[in-house]
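The chain that follows stands alone, in the form predicted on its own, written as structure tokens.
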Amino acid sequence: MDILNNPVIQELIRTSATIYTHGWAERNGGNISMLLDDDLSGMTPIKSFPLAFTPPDLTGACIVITGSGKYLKNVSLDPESNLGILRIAEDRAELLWGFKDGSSPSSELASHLFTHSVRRKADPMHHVVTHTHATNLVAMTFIHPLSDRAFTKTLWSMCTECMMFFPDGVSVLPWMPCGTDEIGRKTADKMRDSRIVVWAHHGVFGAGTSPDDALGLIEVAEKAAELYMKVYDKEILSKIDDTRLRELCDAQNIIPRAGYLD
């Protein structure tokens, strides 16, 4: 495997720098990995991190992933040193290529692992699990009721591509300290039946089939939550309502999430 001319990784490398250039990851914020369909049996690792758990599903995956301590708009300048591609044991990750420098893998590895088993049980073609501090769908959380209903019905209510993009709805999650099983089990739950979960106060996952989809998914719900921001303290004297977004999933074909529409 070619690993820097590789077509999917050269969209991660991209994609790490749009996420920085939106804003979204100050410093060391934010974090990608992708499920890799090569072949690299052949190759022998490098070093090993223990795994608290593993996803049974996941043994013997490979996953592309962001360093921790890295910053997004680095990845482009030195890929090797910011990015790491792990195949995944019962009790370990192995380091196959990458983090030269002796990084580790992102401290939201257990988040990224859980929620990779179970998208790709709701759809096989999502390799994608893609986490941003986008500012506006986190502002949200301050001010907004944090119940999944609510919060999507909100974002739905913004703009006409969110239900378009996005029917399954939004998740949120209360605040709860990042980086442990914990939060990467809650997340993963929420994700078995929606592509985005915004973690309050803090920023949002989104999962996709690519690193540009998942990014793109996530660009739509930060474009709602924007308007959103500018408009709710203001009169509101015209908003898409539950009848238009009928008539929007009516005239696009689009099944909404169960219950949500009144």
Contents of the next structure:
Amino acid sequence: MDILNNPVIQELIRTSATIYTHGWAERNGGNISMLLDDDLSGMTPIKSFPLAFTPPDLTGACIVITGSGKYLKNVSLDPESNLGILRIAEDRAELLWGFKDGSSPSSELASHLFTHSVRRKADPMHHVVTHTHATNLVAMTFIHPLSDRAFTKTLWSMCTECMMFFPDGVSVLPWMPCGTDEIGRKTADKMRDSRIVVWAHHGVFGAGTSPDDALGLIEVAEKAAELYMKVYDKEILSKIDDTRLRELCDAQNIIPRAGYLD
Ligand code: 13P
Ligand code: ZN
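Condition change, the form predicted on its own to the form predicted together with 1,3-dihydroxyacetonephosphate (13P):
What follows is the entire complex, opening with the chain shown before.
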């Protein structure tokens, strides 16, 4: 495979730069991974990284992922140092390409692997998991109730497109230490029902069919959060209430998350 000329890897590299220009990737904040469909069986492992636990259905799968400590703004400047291609085995990840400067996979590898496992079962077109520090979604977690339903309903009510792009809603995890298997499993549990998981006081995970799709989803949720942060303390004279959301679902043939609309 001509790795750097692969259009989906090019799209992932462009996406990394976009996240930085959005202001959501301070320092090494954020990471992206993508399942690869290419046959990489001919590639010889350069080295291995031990894994405490691998979702069994991912054994043999290959992903490209950003490196730990890498700045998303730099991915396009030196993809071979900032990205690595891993083949997942039962107890390790084999490095097939990249991390040329000796770096290792993102510290959020567990969240990426567990999420890929869950989302690929839910949607055969699933390929990408993106984690970013989207400013307003994080800000909201300081002032808004953190239940999945309450958070979702607020975002749905902020702009019309939210219901169209995430009728399954968003999920929220309370604050907990990052970079662990535990947060990975909890993120993936939430990903069974929704493609967006907000980590309170930290960031957001989005899943999608492509780098653009996963980022686009986060962009819609973040726009709604930005609108909320602009208006939550103002007098509201007009809003998209549940009646209007139902009207929208009827007009667009959308099935909203069961039990969320009154
Ligand atoms: P990495 O640099 O290890 O990918 O970590 C960044 C991050 O956002 C942790 O949550
Ligand atoms: Zn983070």
